[in-house]
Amino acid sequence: MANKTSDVLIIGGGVIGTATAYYLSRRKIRVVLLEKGELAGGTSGACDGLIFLQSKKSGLHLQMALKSQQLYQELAEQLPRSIHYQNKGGLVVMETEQDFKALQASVHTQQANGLEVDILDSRDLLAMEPHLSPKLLGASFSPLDSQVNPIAAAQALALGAQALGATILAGTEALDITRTSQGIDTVRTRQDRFQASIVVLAAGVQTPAIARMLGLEPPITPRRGQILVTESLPPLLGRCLLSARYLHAKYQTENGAGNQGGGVSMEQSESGNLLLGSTREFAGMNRRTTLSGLQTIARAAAGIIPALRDVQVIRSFAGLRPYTPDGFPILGRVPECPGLILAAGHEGDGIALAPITGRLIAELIADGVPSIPLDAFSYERFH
């Protein structure tokens, strides 16, 4: 078993891990990334591709999302493979008067925090998206909301990092981690032992299991999301879309069954397929779909685009979001474990926040201080 060294070792090959590898490699830092399966084989490969700014909490969360959206525009030009980035704008539709009041208040707050967003009445909404139900009361609209292909994004970030000197090892699981009083000593895989002065743990819902090797318990819980994929269709939806009920479900923190209230997310891919999602369920590591979950999504989607009642669903799948109790990721160093940096717990915001997360972690390692303070995302806030 060989010993291999690098400046930084990253565990996790989803969008967060590959973005971190890319931005570190741009700083000429030697990186090795370990992924136990295929790149984007976990949560990043089982979700939609929304870069949705309107769904972010006003303040630091929204500030990071705004910066991340700008970085995606740059990555679309920089990376050696297409990430299928599309900036078409996004809608949050209102189905009830309660939705209208809540969304109106949210829009005013987001405008004050720098997001370009406005309220559309039902007439303006139907002029923009004629296939939507005339029963909708209106929507908020931001021209900044965008979408990517998450699998393509992770693969392109990995290729970009490799071109800059990073070593990307798929099919390589971290089986054991040993530490000393000075920091992390060795990460052992089936084939080799790896040593690095810094280890970045970016393994999504697998993060707690790996962290336990170091005596840590990050409060990251799997939150299942089921998604329906339709047959390829002519254009039905020109923008990404959430319902106001979906946003309400996103920020429910009780440890219950999840979203059964009819909220929905929608996007139409370049190939014409619609991705319709998604539930938010605490079901452990169970990635199976359920009839009740899929029926909930289908009913909610047909209520927003009536033409979907006559459309074929070609497949369904489920992914596990890495949920934390306060809805924010865990980013930064862990004082009780020198040499370890966490970059996990993004829940449903991992795609949207991947570029800014990768860049901030790279700044933390290279410069000592990131351009956006990470205090609000510290591991210590839970301990």
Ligand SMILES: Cc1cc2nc3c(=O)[nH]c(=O)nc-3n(C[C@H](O)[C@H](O)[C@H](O)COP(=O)(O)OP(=O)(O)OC[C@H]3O[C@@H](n4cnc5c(N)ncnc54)[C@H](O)[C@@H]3O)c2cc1C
Second form
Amino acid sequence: MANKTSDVLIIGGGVIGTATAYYLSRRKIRVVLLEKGELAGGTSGACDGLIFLQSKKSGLHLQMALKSQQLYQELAEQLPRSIHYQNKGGLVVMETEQDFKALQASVHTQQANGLEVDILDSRDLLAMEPHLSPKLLGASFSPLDSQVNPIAAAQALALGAQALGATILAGTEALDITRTSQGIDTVRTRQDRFQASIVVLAAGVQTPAIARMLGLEPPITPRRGQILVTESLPPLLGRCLLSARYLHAKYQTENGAGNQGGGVSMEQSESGNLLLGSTREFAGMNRRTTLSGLQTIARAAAGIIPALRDVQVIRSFAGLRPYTPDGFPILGRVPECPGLILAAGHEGDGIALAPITGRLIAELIADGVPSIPLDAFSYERFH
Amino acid sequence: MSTKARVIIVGAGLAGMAAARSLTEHDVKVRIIDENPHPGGQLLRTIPAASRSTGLTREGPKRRGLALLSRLKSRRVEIHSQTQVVGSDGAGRVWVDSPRAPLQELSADRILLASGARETFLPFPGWTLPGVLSTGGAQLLIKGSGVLPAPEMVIAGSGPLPLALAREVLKYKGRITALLDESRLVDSLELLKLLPRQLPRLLQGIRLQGRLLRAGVLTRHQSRIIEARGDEQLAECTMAGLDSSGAPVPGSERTLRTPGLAVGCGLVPNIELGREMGCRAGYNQNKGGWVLLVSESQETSISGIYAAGEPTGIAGGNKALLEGEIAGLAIASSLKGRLSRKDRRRLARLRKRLKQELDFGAFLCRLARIPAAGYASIPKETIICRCEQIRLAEILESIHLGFSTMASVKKATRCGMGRCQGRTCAPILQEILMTHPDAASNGPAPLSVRSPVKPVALESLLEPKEGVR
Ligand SMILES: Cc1cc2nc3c(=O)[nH]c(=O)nc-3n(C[C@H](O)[C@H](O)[C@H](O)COP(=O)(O)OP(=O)(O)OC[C@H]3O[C@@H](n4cnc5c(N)ncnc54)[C@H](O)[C@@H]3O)c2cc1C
Ligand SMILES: Cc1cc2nc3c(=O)[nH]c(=O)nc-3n(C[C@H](O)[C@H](O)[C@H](O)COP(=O)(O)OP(=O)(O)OC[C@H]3O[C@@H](n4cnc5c(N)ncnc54)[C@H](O)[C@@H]3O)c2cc1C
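Alternative state: the form predicted together with the ligand, after the form predicted alone:
The next block holds the full complex; its first chain is the one shown before.
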């Protein structure tokens, strides 16, 4: 067993861990990242890639997302490989009068919060997206909503960090983590022992399992999302799309209505495949897809793009959103455990928020204070 | 379809039919599900419809397959053709996709996976050109429609399929420009070690070679097609001789003008459905690569799920028949209690014969196997993943960047993410990775499998699942 040291040790190679590695490396901080499987082998490889500003709660959440979207534009230029960033604009479509009322209210607050967003009626909507169902009542549209390939993003962020000197170790699981009263002592893997003055825990839904070894209980639970993948198709959908009902489900904490309510998210990737998603269920660590889950998604999707009835579904998959009780991530230091930083619990927003998360954590480590205060995301808010 | 049967058999090939027969004999109600228009699997698919009904064929497994089929028909065994099993709930219920009906979730007390095998290939530049076929595909075309894919053909590859195709081409009065085989002539002689049991096969092979020779076709051993060319359609290809490691010999290239080329390098087991259901798989080159691991009773690692035929290892029709029968008896006894003494003796006999067929299977797989040097000599511009048009160069770049496991190459390149979900390219990608020093240390690993294991129309997900339709 060799002893390996670095300034910062990151546990987790999803978008959050790799973004943190990248921004730390840009600050010339020596980073080692441990990933037990593949980069993006967890939730970041089993999700959509929407940077959907309209779906964020007004206030700090939206402010972070806006900043993150700007960072993605820079990353698309800076990183050594494409992240398939596309600033397509996004639609939240309305199917019922009830959707219409709810959306109108939220659009007003978003506008007041500085988000560029408008309401389209059904005619404008069809002119913009001719394959959508004429039965839709309209949509809200923001030109800022964007899309990225999350797998490519995690890989490119890791390569970018590596090019700046970081050590990225895939296939390396953190098995054990010990502490002293001053800080974290050692992180042990099958082959080596790692020591660093700061450990960043970015292990998505597995964060609690590791934190527990330090006597901490971050309230992160897996919330499953199932996705259908269609065959590659000619352009059917030019923008990212959510149904208003999907947004509603997102902020519901119970199983039931949220999942069965029929909301849907859609994006057409650069390769032409449509990703249709996604359920929100508490099913433990089970990553299987279910027939009823897939049927719910298919029904909702065909209601929005009728031509989808005839396309072929080639795969389905499920990912586990790292859910917290208030829908916000847990970011920053933990007073009762010096040397530890948590960066996890982004639920359905981790892709969108990855760059800003990585950047703020890097600022916290390099400057002591991040440019956006992290108090609202503290571990203590739950304890 | 009612939602419950005692035993669901996936695949109406030799293995599935043999199992159905022994189960039916024990009064266990079975339901066979098969995606093809007619039951019979790969082997009976290649019998023209006419002789299918008359039963006129001399070959052992085919004859026995036809007999099984008529037996099942007279017993009114439930066979659903053009119906696919595309997934499961992970707890013993399978997702069934049939024409004109929405996807259904069906349960059974036992499930038998008898899903056969598919061909595999050694890619070369131009293998995606129209006019280049698989040996199995060409055979199907000839038998199915009675027409040759082209009046003149080059046939190349490894294992028995190129030879079987050559025989068909001659039967249908086609011309064979060249018949190339990867292996050395002496490799085939290993069959002698399996004598006397394999004498019929040896004689069959000799007879076939004699017929080819009389037609002026000489099998060229240790040679390979290394490129195919043509504007939009195959016009010519290049063959090369191979050195003892299996790499093409520089300077040995020759151009062959041909409108038709069929290639195939043996078979790989269809285990995707089993893996989707959570059954353990293992890698074994003597069985054709990744296979489902089964007990002596053909039961997989998941209790109640059995596998028989090619999914447990490539070894031809006799092995499929034997394993099907064994699985049928084992399932019957697990449902009905202890077998009669007669059946127990029968099981013991079957298992003994199975061992001999497994030896033959290992011989077949060794004969068909492409050595590492073959994969190492694929030119960089060659397409590996046909669905996503991913070239070897992109895969090598990904390895170079440090993405060198199957899963991370897939993530970095999209190799295996397309319509066929890696059915064709995954076995090839794996062999390529194993030739690469930076990737080989990861060991073999299959790609992840998710339902649907075969594409389904989104429409079939639209109706509620419950109830009979
Ligand atoms: C269906 C679905 C759709 C989604 N759509 C969107 C969307 O459109 N936009 C959006 O912004 N977000 C979306 N999300 C949410 C987003 O995917 C997640 O918030 C994000 O991927 C979380 O990233 P992460 O890095 O925290 O976790 P992960 O990606 O899970 O990364 C954690 C990593 O830690 C590793 N790890 C765990 N334990 C150890 C250990 N002991 N040692 C070493 N490594 C370890 C894991 O292997 C894993 O790779 C979606 C999620 C789902 C499920
Ligand atoms: C392309 C090809 C050509 C061959 N040609 C010859 C030949 O000329 N001579 C020879 O001796 N042997 C040939 N073989 C080998 C021969 O098929 C086997 O030796 C033997 O038939 C294996 O029997 P089986 O029951 O295991 O599989 P198979 O006969 O392949 O039967 C499996 C059946 O299951 C079906 N199936 C698979 N998955 C599903 C699913 N998810 N849902 C529904 N149905 C499913 C398949 O379509 C098939 O009908 C060939 C094999 C292949 C793949």
